[in-house]
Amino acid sequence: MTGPVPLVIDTDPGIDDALAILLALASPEVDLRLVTTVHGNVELAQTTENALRVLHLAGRSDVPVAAGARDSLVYRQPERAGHVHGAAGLGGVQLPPSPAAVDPRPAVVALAELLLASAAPVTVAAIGPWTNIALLLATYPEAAERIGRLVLMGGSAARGGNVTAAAEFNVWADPEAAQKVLGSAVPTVLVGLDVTLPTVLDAAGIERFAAAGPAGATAAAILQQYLDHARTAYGTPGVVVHDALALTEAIVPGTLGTVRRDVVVDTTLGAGRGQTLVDRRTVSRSPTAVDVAETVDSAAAVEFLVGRLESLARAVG
């Protein structure tokens, strides 16, 4: 195949959601299609505003942004993510009002009608709870198989959790959806604590697409809140950027060191519930394992990202 990749996000817009996007719209590798957006940080109706204003703000608000998944498949998800995120998600960032409607379809009949009419394999990047995902492998499952690559940020290897001891956030907002997507047998990547703690944006990177415009001093602006709270929660000198990084692995396959395993979620009621239980102790062979992603050139990808911000807020203006 020649040509950029389609792309599809879903996603729970959210400040690292938000930068992934940006991240999305500035490489030529890929070609965004569509953005469908579900339950998360904030409510549904929030992400969905925020995902067409963060397109707007990019120039894109040709993208269209069909409304997902409420809420988690079986047990409403027990808590949203503003003390992190700002109460809006953005964190207290007014951004100007998208031009752009949404999209009237559901996110699940949006994303099936693209994948049955894309004439080339397309890459799905799927970075807040995978509510959609499970939905479109249930209702759709020939559409589910026109997935090239489905990139996952969720789950942990070997770092525990981040919401619970041994959750990490996406997984443990629907445990049971995280389930079914892990065990299909879509070739997937999934991008866990392991890959993205390490990988951390500083102030001197913030600083440089700040300075590259309006777009990326807005950008900038988005992180502060984000970047207070990755010092207090990890102790970080600098925001982890989760999404960004999976959006990275997703636009440039190889970026991570991949090891084939086999996941499962713990799904019950207890203590364990969200945690990926990854089986470290071969690699597999079987059928619905997916690539685990275990190692990160951590400077590498937060160059990647900066360099790829500075150039959107250039050619924004």
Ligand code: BDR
Given for the second form:
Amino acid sequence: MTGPVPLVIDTDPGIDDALAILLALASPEVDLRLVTTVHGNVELAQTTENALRVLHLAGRSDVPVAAGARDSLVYRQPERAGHVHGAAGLGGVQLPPSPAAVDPRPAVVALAELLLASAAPVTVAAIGPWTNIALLLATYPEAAERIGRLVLMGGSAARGGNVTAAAEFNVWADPEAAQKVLGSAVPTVLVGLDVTLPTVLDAAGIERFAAAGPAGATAAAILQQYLDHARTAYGTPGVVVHDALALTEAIVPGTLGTVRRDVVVDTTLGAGRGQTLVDRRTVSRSPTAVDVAETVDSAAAVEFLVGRLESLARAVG
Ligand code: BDR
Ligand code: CA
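Can I have the other form now, the form predicted together with this ligand, not the form predicted on its own?
Full assembly next; the chain just shown is listed first.
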């Protein structure tokens, strides 16, 4: 019998990142061994503090948190996303501080050590800008080779961008890192806007886990700002929890319908910067091709998330 799959989440919490972490903790298929943090939605110090506090909310302050890149590889990220996630990243909700301290190791060191020590292949879910993953590839290629599956939230094949007309946020935040990661031979699933945007968690779903216990009510409170932003900015009746969908694919491989494609990133400094150019003319046989998520059963994915968060809220009490 095989046990749960070892999992690392590389993240910039971030409202949907927080939900993704909670979803992983609610899922017996995976064993969350490490959280690494990265700059992105807010500054690194804040994403790191938020990761510690989200784990504590779920009663899991035993999971180590290691801080990673403070900035993108080449050019500074033009702006943070406080207008979406709140100035402190968790929708204006102040979570109680964790008793745990940050792991003293840099994120890439913690990640490399875990990969090299693990007997079983490790799944890595990268749901912020991919700076830490690019640094791992450059610094510890022998450790990166041990990644069983790399599940990336980011990019877009046919939907355009969400932060510019061309670019999705995580790729736009560090296009050079994204090119490095997508150009590697690590087995990779790319979960982009094509599948996340149609997957909408509405107020009724949020109400279900809010009613299941205090931790569920807190997760719902964190989501409120995201919900308000979605209503005013896009006129949608619910929230797109991008990162939670990527985690669902990390937890249950095959949740999303994927096709192997060649993908390159626009790293020029023009209007297309950060665009993922997905070659949809053909199924690729290249060793650096990635499995691009192209189809999703959105209702089933939302039900999976809501059901798991309900159970977590009941278990945490
Ligand atoms: C991505 O951008 C971030 O703001 C979200 O947390 C998610 O990772 C969606 O484009
Ligand atoms: Ca994120």
